[in-house]
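Next comes just one chain, in structure tokens: the form predicted in complex with the partner chain.
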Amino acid sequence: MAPVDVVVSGVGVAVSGIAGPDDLLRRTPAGADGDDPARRLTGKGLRYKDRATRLALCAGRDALADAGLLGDPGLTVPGETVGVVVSSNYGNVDTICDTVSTIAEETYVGLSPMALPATASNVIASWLAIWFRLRGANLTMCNGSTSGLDAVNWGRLLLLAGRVDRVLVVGVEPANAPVRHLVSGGRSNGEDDLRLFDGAAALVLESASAVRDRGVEALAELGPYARKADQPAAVAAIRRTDPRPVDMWFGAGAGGPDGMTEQTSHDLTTYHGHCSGALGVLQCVAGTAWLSGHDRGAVLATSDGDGSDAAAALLLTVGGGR
């Protein structure tokens, strides 16, 4: 099969205090007192959707619009040609926990049938598909700390395998009491220093030729990806495939690329808290924003494998369209 260049053609973000992808490059806390991004979405059909779904719809809409795929109304391309990949570890944990609490207090009779779809962890990807009429292959990755970067790579694999022509990738996590319980092992009461990310990031992937055919800009190009036992192994695997110098590193911890300084690295968790399944997509959106301000260069995104089953790394470079 001929190699295909896969590029980012649109980005979106839904985080309190963040107006757009460029704001992810600010080295200051996002400021939790900003407007709730989920309120940007209005209209019928939002009842019964959990917070993660609402956040994902906001970021997803921005990414599709940025890619020039949202017409008035509907998509500018056939729905069967668009796939969805969502990354979230905690998206429906609140529904699960609220439901067992209700069963304990009131038996099954106290439940609302409308909560049933959200007991399955694919509910976010399912609503994205329904909301935007995306009928292609639809995946939900719940893959721990590497999940976001894994999701971006699965989006690329769907393109390479010829399953779809473009993919909406969304990373999202909600902050709430059940997530806090789960992440802290039951030890956090909300008044300690555990900071949970509450937001979503989204990007659209297409082949470079599809982007050219549509006459839109390639914002960044995907380079190699690896999921390995730890961060040094993941980074080394990328360097073997593409040894070009890294200009900006989105990551933290031991075993990152050589020669990085405070100025050439961004640890998004410092400003946005524990991002879990959203992290990799958030890094790629931030990396795309950084590349948009440069004529050349390479950005490396990594998930620190410290304490996890694995680490992942993904390289982004300036898109071929400029």
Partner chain sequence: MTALVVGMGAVASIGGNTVEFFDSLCAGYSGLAELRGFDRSRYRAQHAYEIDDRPAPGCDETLRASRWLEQAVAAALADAGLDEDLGDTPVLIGTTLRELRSVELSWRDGVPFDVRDLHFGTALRKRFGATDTHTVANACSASLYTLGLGMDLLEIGAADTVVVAGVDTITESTYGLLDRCYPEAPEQVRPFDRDRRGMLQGEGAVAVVLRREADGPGPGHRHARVRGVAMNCDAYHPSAPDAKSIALVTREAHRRAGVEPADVDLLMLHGTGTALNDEAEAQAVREVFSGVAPSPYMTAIKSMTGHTAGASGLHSLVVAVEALRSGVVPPILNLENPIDEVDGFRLVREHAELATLRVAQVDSFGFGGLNAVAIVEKVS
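Can I have the other form now, the form predicted alone, not the form predicted in complex with the partner chain?
No partners, no molecules, just the chain.
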């Protein structure tokens, strides 16, 4: 079997104060003023959807549209050819907390049968599939700070295995009271010090042949991926596989590629707050936006393990502009 090249064909974001993927590299403080992106969703069926799900639907819709996969009235390709991979560590923790509180105060009789399914950890990926009629493989990743890059790689693996022709990958985290309580360890005086990302980023991965068959051009191409015990080891594994010069690095602290300057390295958490499971996808969307405006280049995305003895790295390269 011939090797399958995996490319990015569409990107989308749902972040307050961010108009689109090109704005992700603005050095603005986390929580910048702006309209709530979740309000872009209108119509029926929103009542029992948590904030993370709504944000994911916004970003997912934009990514599918950017890839030319959404038309009137809906998906332009067979639903079974599209899979979903979601990364979120805190996604529906607000629903879980509300459910636990209701059971404690009223027993199970106080629960709504409409709200209870939203307590499942895969609720975001499920609603993306239902909302856009994506009937391919459906996965949810919630394994710490590397989760976003892991999700992008799992999307690639679904394509390489021939399970689907394209995958919608979404990284999303909400910033609400239950998440702040969880992240702060229950410290009531720590809320003002927490800078949490509140938003979603999405990208569409496709096989290069599927993109050609649809008559569109790729925005970027996925290069090698590595998951190691720490960031230097993950970066070194990438460099051994693909030693080409890196033009932009997404990461923090030491352990990045040599020669990176303040202009060519970006820590998105300093711009948008603690991104948790959304970080890797956010990095890939920002990197794709940068690459799509260049004839050549390579972007390295890294996610450190925050003390969990794990780190991931992924290389993106130019895959052709529109």
